[in-house]
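The chain below stands alone and is given as structure tokens, in the form predicted on its own.
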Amino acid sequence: MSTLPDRSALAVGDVVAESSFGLTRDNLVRYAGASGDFNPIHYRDDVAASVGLPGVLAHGMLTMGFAVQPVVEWLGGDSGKILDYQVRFTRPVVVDPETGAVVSVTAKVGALDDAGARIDLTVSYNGQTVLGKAQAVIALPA
């Protein structure tokens, strides 16, 4: 059983969780095959270059779904808890072939209401923004 964090503790501007995750073209492949989206600007640095890309990027549901792992993580595991979860993709997480990418997600409470919380990220790659407005909002207990 799962404990949930006790919104009464919680102000805004609280960080809750941090994390980063590394990504490599191995993980990049391994979603292609369970998403289905074999489009090869996600593991073929010639197609990506011919496209005009800085190379092989990750898939933008991949990002977002790591980029809300630290926040699942926060409530338990009870991804339950999350009503509802949105981000605009504002810049590409390329994946370099030796070293791949690092992504870091800092979580902090954007608002509190008597329903629970928004969640606000920050989910950056190389010093940069890479979700914008990216927020879940999350039931608590009372």
Contents of the next structure:
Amino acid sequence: MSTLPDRSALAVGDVVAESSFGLTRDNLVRYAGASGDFNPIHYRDDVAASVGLPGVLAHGMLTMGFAVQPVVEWLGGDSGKILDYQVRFTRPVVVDPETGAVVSVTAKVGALDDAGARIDLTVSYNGQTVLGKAQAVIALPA
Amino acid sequence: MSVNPEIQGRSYPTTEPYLVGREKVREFSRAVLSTSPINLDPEAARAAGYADVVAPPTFPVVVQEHTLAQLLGDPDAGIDFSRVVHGDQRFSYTRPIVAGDELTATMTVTSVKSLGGNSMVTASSEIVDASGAHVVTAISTLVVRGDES
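Now that we've seen the form predicted on its own, could you pull up the form predicted in complex with its partner chain?
Shown next: the complete complex, the earlier chain at its head.
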């Protein structure tokens, strides 16, 4: 069912996927339940304020989780082709109770070798990147 | 209270087996906004050559969590959870996780560093299947903010 990208047509710097994700508080509650991370800074404004945060934050691991989905889609849905995935959490994503937050993802080819490709992700919210060194290594033999 | 530098190199007991459930994988997949049929539909996963639904790339955090709880719960480590911020995260796979896998995790503290009044603790959790074969290593760096910040 899945169709992998044509390896021979890829070049370093190519944008292979772009997407944006609208997050609401509902997404945070759902992720808390699915992951087991019930830190209240991800759903309670009073707790977030009491520790000096600008508002309720998305779980960093939620952002890491959806940021790779455009790459999975580009792989024809085969998430099993991802061999390595890393991020650095550099800025928080504040999710407004009414308007939520929009996070955009751009996926570019960062490196190529015989075994596959390294895809570099630029993940932004409010015009600033929220993840650093966000890289997925995928199996895509030449 | 500050982080005990002597925990560098320390390993913790292997966790109890975690049985990866199909509905858990589907729930987690929806939570990370996956639309991939192999994450959600067992038939699609089988058609793609997998035994059952495939867990999304960040799913191992669910298993790794049990190892990080050991670290945060170790009084000798001296990590104040209320001062912990997640610095970075990595997953390095030998093979993807599929529903039906029974996984255990063993964590080692690979590094403890001081940086500008904060401590950076890196913990590596090796996740293996019921046969003992490596599946994925989950690596986290936790930033523990110092008293003055």
